[in-house]
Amino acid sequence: MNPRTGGERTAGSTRGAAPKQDRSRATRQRLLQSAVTCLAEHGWSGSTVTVVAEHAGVSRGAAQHHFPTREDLFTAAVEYVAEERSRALRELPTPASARAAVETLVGLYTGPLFRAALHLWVAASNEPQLGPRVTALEARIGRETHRMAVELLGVDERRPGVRETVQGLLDMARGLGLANLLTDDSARRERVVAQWARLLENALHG
């Protein structure tokens, strides 16, 4: 055997699996970002992985070779939505104003991520693979919120009531993620904003 060409054959070996890997993880990514997108639309009953599957534009095999059970997609898709929030919460912009930050954090209750963690709470609460998953995540986003809402808002926890009241903030949010679940409900959502803003302004800084 010429170890030359041994050689060039392992060579060519290497640098063909590294395009597969790529495919694979990209299918992978796909199915992820499918499984929140149809939860978000379709929520848990309506979410199989034949759905999801179609829904990537991959096979029914493919997405069973990744996720071989629909709770093995799904508790990888918990992961995912849990990631996916930490980075949107990493990538606020800075307020210029407390109406800014309120309607900052707001933001974070009324978009698809919310809409599909939602959907996986729902979910948990009667899958007992979830269940664990979730509550974990949940609780460390919990906390990565009022950490990044403190920033924002520019406020000192220290102060009595500071961390009561930006808590009050983040539940107040929440509530109006739920109300915006059935209906657009933007235009009252506006005004308890700007009603928020003010109660902030005179409760933290005043």
The other form holds:
There are 2 protein chains.
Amino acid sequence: MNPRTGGERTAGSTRGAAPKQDRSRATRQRLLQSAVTCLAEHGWSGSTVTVVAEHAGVSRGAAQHHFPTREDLFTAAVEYVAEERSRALRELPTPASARAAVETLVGLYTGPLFRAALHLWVAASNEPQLGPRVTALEARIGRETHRMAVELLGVDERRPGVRETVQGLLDMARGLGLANLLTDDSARRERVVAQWARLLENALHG
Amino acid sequence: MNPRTGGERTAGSTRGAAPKQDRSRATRQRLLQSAVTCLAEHGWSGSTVTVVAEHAGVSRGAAQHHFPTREDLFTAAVEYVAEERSRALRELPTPASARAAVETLVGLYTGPLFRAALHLWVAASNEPQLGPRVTALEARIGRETHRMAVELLGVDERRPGVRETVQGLLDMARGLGLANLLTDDSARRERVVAQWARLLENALHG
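Structure of the form predicted together with a further copy of the same chain, please, following the form predicted on its own?
Below is the entire complex, every chain and molecule, led by the chain shown above.
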């Protein structure tokens, strides 16, 4: 254990390294989760490294040790939460119906991650420092979400039109997320999802 | 003519009133158009009344005469441009195909008005001063857009599922607008529009 950290000394440097790494990883994860929460609640202009560090209960210095710039912190945060979400989704059993698959996919766009990502995309459209990184991140998340959608729906993309059908469905899910930004749109959304699940069922398996 | 404005005196107050009203209306329209341009290009945090007044070539005092607060200016601007857009759309002949109708509707979400509105919605989600006004504005624009979509598509909303199909299409259009925020998404969008126009043709008229 590094004596500068002032932590309790354990027997041998090898045994001490693992808990230190664990603590470092836990701090990093707390920062990433706090960054997404702050972005979703306060938007880009209200989300500074200081605000996130405070929310995570971490010193500003420790936050900057993990993430040298504000851009590093927020792009890493959106990417981390997107990966966590993908992991959780991969563990789900394949849905029994198109309706259940569409509900799961639309659900991806109505939670705090979408809200955080939306603030980041919109900020990136005006901030040259953020633009290229967020564009690359959006492309990665987009590809991964498309892959998950194809699996959840259990469709074969080699059939003509299937790829574009799935893409349009994800565009609709993104639009439903946007419609949920200012008001609770869940009642309307449920009816739209039921109808579009029927359309998809016919289009993909009909 | 009000002597305080220092303008050239014309013969009689009645003859002078109309040109003055015209100038006032023209100033107002320039401010509204500049507000949408600034919002689309610089986002909410970069769009102050001063920036808009400068862009419109109007003094800050004149801008504040028309719009006492920043919130007044930007909500009026998004509403004005949405109304101009509706007027232009109502003058179009009814499209010959579902494809043309879907293209027109998706086109509503890929121009500077959508970009400006998006900045306003996202800012409103974090700014209590803006929230209720933008929520009311979004509801009005949403209803009007839905009405236009029903007309363009030439469908009967009394048939079960039609209303939700149209709503989902507009959600998809909104999502396509969002996908166009950071990169030029037009090639992908064209393929998605072609495919969903086919699916909708079957769903709505099949």
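Take the two forms, superpose them, and find the largest set of C-alpha atoms that agree within 1.5 Å; that set is the rigid core. Positions refer to the first chain, counted from 1. From a predicted model like this one, the values you see are computed outputs, not experimental measurements.
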{"item": "C-alpha of Phe114 moved at least 2 Å between the two forms on rigid core", "value": "no"}
{"item": "Large Cα move at Ala100 between the two forms, threshold 2 Å, rigid core", "value": "no"}
{"item": "Val134 C-alpha moves between the two forms by 2 Å or more, core aligned", "value": "no"}
